[in-house]
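As structure tokens, one chain now follows by itself in the form predicted alone.
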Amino acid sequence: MEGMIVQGFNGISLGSILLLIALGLAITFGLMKVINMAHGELIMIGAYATYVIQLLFKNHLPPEYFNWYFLLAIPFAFIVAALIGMLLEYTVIRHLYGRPLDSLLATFGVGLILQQTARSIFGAPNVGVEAPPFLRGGVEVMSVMLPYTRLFIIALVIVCFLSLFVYLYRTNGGRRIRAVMQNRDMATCLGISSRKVDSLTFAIGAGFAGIAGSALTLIGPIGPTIGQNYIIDAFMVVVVGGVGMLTGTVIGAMGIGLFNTVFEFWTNASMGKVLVFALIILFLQWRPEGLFSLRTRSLD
């Protein structure tokens, strides 16, 4: 019984991390159809933003305030990544809409530039972020210790997903985004500025990547290539769930997380990853559009 709880919790924990990373990609790739290979570097920016806030609290504020640095680091990581994402959209992505291969190559180059910039500022070796005191330790459930950091990440993912869902489906700004992504010409005819919507949408996707980077600092050390370790898994989550479908992204992330944990338990980490890839390939042969497909009013 303890083994099932451990495997189940590890699967949900891994799935929640994949979901947090894939939320930003579900917007930029799922809604905007931009193959953003710099998404991993936006995650890295969020991680380093958290590191900077930690240094500021540790070096310039009384020790009793250190408990709260992480709660400030999360919105800070969102804002920094969103601003850099907005700049990226304005200078590069905007000129490459409808040209997926060009955007893939361009964002790959931007990712390399961002990695080298991080090395120049913070150095090549990895740096560590210290978890705040209230996230140390864990809660015991049936003789199994569940770390507070993992539980915090799961709670953070739920808050982020609900916030994004409410914004996209319950606000006028979200309706404008969905209108532009589903039928750009019709939305423009109705007076919606597609340029502003594109910029805002890409910034939101980049911001969620920043939050993912902030959460990853609770798991291990951070470095210039931290985002590259998760970018392929994030694309798999979005494709399996169905491009542009938030519900499918959730199911895809949890499914990949649970299957990956079970396969690793039966075999090893490398073989577990291979089995997950094989399962995804077989699934996409059966349903190329993913778990869910987006229905639009577009005629083309």
Contents of the next structure:
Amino acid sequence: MEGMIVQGFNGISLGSILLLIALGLAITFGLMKVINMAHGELIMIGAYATYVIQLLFKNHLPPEYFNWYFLLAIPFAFIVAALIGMLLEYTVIRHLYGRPLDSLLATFGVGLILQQTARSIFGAPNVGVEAPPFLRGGVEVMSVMLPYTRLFIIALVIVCFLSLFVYLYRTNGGRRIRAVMQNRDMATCLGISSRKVDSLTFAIGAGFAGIAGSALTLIGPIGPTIGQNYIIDAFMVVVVGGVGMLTGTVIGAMGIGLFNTVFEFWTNASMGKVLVFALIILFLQWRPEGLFSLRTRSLD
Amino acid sequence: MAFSLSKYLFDRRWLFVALLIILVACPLFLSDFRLNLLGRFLAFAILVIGLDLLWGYTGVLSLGHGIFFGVGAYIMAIYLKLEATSGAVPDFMMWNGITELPWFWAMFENPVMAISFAILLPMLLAGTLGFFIFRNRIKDVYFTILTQALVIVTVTLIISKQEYTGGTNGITGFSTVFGQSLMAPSTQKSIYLITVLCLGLIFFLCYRLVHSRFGKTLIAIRDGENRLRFSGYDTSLFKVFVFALSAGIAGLAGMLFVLQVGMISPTTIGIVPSIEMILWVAIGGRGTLIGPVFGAITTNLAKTFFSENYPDIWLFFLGSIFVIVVLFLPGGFMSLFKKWRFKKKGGIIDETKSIEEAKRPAV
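Starting from the form predicted alone above, please write out the structure of the form predicted in complex with the partner chain.
Every component of the complex follows; first up is the chain already shown.
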């Protein structure tokens, strides 16, 4: 029983991290069909933004405020990553709509540049971020210790997901985004500026990467290559979930997280990865388009 | 007269013959160190020919070729290691408490087995994977991401099975090959010439392939797979075949690479090298077999130069090339040649569009 709770919690915890990272990708890859390999570096930017805020609080403000730096760091990470994302969209991505494989190569180059920039500013070694005091320790459920940081990440994912869902499906801005992504010509005819929508959508996707980076600082040290460790897993989540569907992304992330933990428990970390990969290939035999996908009648 | 000269000069076949003659003559005037370096780049050049067959002609982008390169390289490394220890258990295995040679090491003590498996195993691996992926029409972007996941999976596996693969350190410490001292200048010179020979051979074979009916089918798959399927072709079989073929070529390249570098480790075959291989094709010009060969050689020369002199800015440089080539020069450097030749002839060029752009539905 305890073992199952531990495994289940670890699975959900890993799944929630994957989901947080994949949320941004579900927008840029799922909706915009841009393979943004620099997504990992946007995560890194979020992580370093958190680090900077932490340094500011530590060095320039009285220690009693330190407790609250993280609540400021999350929106800050969102804004910084979104602004850099917007710049990236304006300079590079906007030329690559409709050329997904080219977008992969170009953004990979951008990723290398951003990594080297981070290395030049913050140095190559990893830096540590201190978790805020109210997140230290954990809660005990049936003699199993659940750390507060993990619970906080799960809560953060839920908040992010719900706000994204409400924005996309319940507001005019979100409707505009979905309209442009589904039928650009018709949306433009109806008076929507597709350029503005593209830019905004990409910025939102980048912003969620920033939040993910912020959350990753709770888990371990951060360095210039932090994003690369998670990026492929996040792409797999979107592929399994089905492109363009938020629900699919959630199920994909939780599924991969749970299976990964279970396989790792049975074998070891590297065999776990192999088994998850094999499982994904098998799964795609059954559903090549992922769990959920928009049906279209378009053919080339 | 000048006109026909330029026609011959830039006819790709002559370009390649000229390149081949220069390469064969290189040992006469290059130092041993530089020759060894060039030999490594030629191994990469062999690899990109296969990659171009897959990406440039068939339109399937694989980011997993580092793995097929690695399989060839690792098998050759195992053979060399066993020759160095004369069949005994290598040192890193002993440190991990393994006293008997595992069977997948023992079988590569035989050079014929090693060389044939270095090519056949990548083909088998790619064939199986390709069969499962292409059969269900898993589309291009999905395929690309899956190959990338394959790289991660394989690299983690190699690192974690340290007792069999040497882990992050990889396999090193070779002394001889076929009884000749491996790092001796004369051996290295012959290995270099073998590499040039392989490059010429592979190029010739692939050139014949893409200019045959088969090659036309590949281009048709790239430009309109659905239409081809409606005409009754089983496109997935073609794709599996080309994927396996290019993986085999990558295995051969890996084998030649190890002979010249004298070591193999997971960092040589990971994500970044696998994507860099694609860059070489893109820089040279996909869909032109000669372009990628030039791309691989020049990019690696530039990499050596920049990382020797300015190690800090090398990544900036590499990243910028990615962005610039993709954005402004989708046809690679060969498209510049093409434009120039066309202008000389007095033709009016349609703005050279990238393959994906031409495929792009009118949105």
